[in-house]
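Below, in structure tokens: the form predicted alone, a single chain.
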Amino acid sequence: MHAERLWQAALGQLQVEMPKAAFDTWVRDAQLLAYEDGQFIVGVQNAFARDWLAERLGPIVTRVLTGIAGRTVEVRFVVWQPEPSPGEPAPAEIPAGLQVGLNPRYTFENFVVGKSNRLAQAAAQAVVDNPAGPYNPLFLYGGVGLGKTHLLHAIAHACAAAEQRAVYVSAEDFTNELIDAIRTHSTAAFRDRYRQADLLLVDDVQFIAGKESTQEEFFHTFNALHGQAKQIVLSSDRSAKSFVTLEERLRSRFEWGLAADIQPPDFETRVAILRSKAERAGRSVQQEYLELIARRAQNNIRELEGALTRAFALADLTGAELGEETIEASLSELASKSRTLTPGKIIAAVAQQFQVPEAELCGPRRTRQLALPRQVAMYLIREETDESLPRIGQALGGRDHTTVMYGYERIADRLETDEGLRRQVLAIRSSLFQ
């Protein structure tokens, strides 16, 4: 198989396996430069990216390529900058305030707005237009793969273009840097890096919960920046009120400004996201195939884009048309996640989410309190397993298959319009696949 096609297929697989932010930041723009004696030589834009990929992703990339090629291969990352073609303008200079690690594709222009994320997008734009205004801090929260990191990067890009010093960091990296600073007696330099920022953006801030030293340092950093009228933007997978092991003084500060949640995208937004991705890739995809992916990949944007990328790679590798067969094959990765799920596990997760006893879900009672979670269980078992309608009914207390089909269809319809229910179903799916 041609080396370039192997590489493109590996990119499609990596996009499905990796967190969206990590893939888009470190892997998407990597270029296959050569294939020599079983070794893939991959070019990246700078030494920082080269070292990061070699240390953290090298074994994963090697495993994926070996699996696709059917033989043992090696991967070597090198620093490489493409030469501009004759008549092509040289790449624009990066704004001085923009640090390495921001994804150039994560801009406001590339963010697809729907009713599930409209408030968060408007608040992010307001922060750019009026930094350190009424939305300070801006606290964005929602499930994985819904666009929080995209909005943080978009804010950083816009502020850096306005010659403001934007510092973006994940809470995990913030913690690791603090540990290194303590170990090397360089805490003063660590504090200067963050407290001299015009704009501080901290992703996945839930990771500082339970870490006393990190919370202490972040508390003082927050106070220093806020006291100097500097903008702070935070993202989390849950609301500030939901932090159990977060100090009260930090939780209260997270609630000073505006908290905006990002909900799972509805069907129309999912289709729009897929269409936008296809257009950016210069590919023409029929509407019916975009809708097929949108119906099957409901959890988050990462699954949506990963499925479409895999479809492109499969079509290129086999020389086939981008049709229903290729789309179904690209969605097989989503199906494979469900093979270890059983009706019992799903019922337990639903019971925990709705705070009802498992025995009641499977029992004979037909109360309003039990009707919705029972139908959600029917929907999820049918979506995430290969169980037949009669077997689903049996798992839920011996109900007949017509009852199961009615429950499934009712939830499927409500998920397109009921944002609260979509959020609950996403939470259940997230707990099942963690």
Second form
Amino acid sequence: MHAERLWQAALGQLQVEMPKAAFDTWVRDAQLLAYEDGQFIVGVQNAFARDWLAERLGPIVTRVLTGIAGRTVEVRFVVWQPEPSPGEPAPAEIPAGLQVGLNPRYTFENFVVGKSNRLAQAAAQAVVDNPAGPYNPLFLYGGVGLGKTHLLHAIAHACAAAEQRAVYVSAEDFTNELIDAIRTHSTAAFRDRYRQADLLLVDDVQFIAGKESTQEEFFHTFNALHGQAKQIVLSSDRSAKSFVTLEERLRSRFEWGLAADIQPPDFETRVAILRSKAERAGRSVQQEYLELIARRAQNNIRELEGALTRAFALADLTGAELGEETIEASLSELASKSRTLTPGKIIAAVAQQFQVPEAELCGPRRTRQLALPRQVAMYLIREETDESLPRIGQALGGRDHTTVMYGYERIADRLETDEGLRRQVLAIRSSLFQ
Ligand code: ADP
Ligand code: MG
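I've shown you the form predicted alone. Could you give me the structure of the form predicted together with ligand ADP?
In what comes next, the whole complex appears, and the chain from above leads the way.
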């Protein structure tokens, strides 16, 4: 078999064997650079990854590759970074803050439109074509995993390409930055950053419900931008009307422009999303198999994507075409989680990693130092155990299930772009699986 194909098959197997975060952090971007005399030379992005891989994964990768190749092979990891292509500007020339925190995959091109999200997508596109027009603010709302963040990033990408200053921020980061700015007496700089935007995109604004000083600051930012005919885009997991603790004057601002909801995708849209994702992965999958997955993963799109990725990995493993058996196996794989991990063990490991007392993690205080580890705990318990959302909330000191869901999504989003966080989550996972 061709070396590259062997490597791809090995990646598929590793993806099934390893915890997802570890795979995403360490293995996903590794590239086969060369194959010489029974030695696979694999390029990774930095020395940290190289050492980590060589030490902890070297033996596993070697075993997997040897198994697939049918002969003894060796693996060597080297640091390797793709050369920027000639026309590309050096990173230093990109205006600061412009593309920070944006997922490159979340573009309009990659967004599949169906009945459930047509209005939201059209409104997002209209904002790009005609900023600060009739849809200002644009307020997108819908349940988790339905594409709100994807659309916000898509708008930011498109605006950055048109040399508009788009600033994307989650409401939680906005809140934390504000708290820091107040603490360090730098609120002027904080205000400038947001008030100089041509376009401000604030994700998950439900987060500021009940937080008075954040609402106050946001209200002024909103007015300053809106008054200068700058575009504002907001997302939320609920409609503006259902914000019980949002100040009346802010809530009414949210309703000035257009509110567009995103519904869970219907069957046809789920199939179309799977097909688009398969095509981007360069795979052809028969319609009936896409339908099989679409019937099983109904709740949200993240779940749908996960099921397809796993099916690919399993198919690669067995060298088979993607068929009913592989799909059933990968779907049941999706459902089976570790039996030995308990919320308590995970909370202890998180507390250890972030150096905060366990009792504080489950306690009432809501400082920034505690918020992140607490959300990481929510994320890990949900990923690694079968506990329901309300029970995860209970384990963390009686928190509401919507808080848990939000925390989970938040970490899942951040893991896509935040390398530091990925490392921390990985460290916790390795301590749990040792
Ligand atoms: P939300 O912010 O609403 O919780 P996300 O924007 O994070 O949801 O979407 C979850 C995942 O589903 C992402 O990987 C995203 O790319 C994908 N996704 C959502 N909607 C679509 C769509 N219409 N077409 C393709 N992928 C989508
Ligand atoms: Mg989101």
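Numbering follows the first chain given and starts at 1. Rigid core (definition): largest C-alpha set, two forms, superposition within 1.5 Å. Since we're looking at a predicted model, the values are computed, not measured.
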Once everything's superposed on the core, is residue 134 shifted 2 Å or more at the Cα between the two forms?
no
Would you say whether residue 362 is displaced between the two forms, judging by a C-alpha shift of 2 Å or more on the superposed rigid core?
yes
Rigid core superposed: residue 73 CA moves 2 Å or more between the two forms:
yes
So with the rigid core superposed, the C-alpha of residue 31 shifts by how many Å between the two forms?
7.2
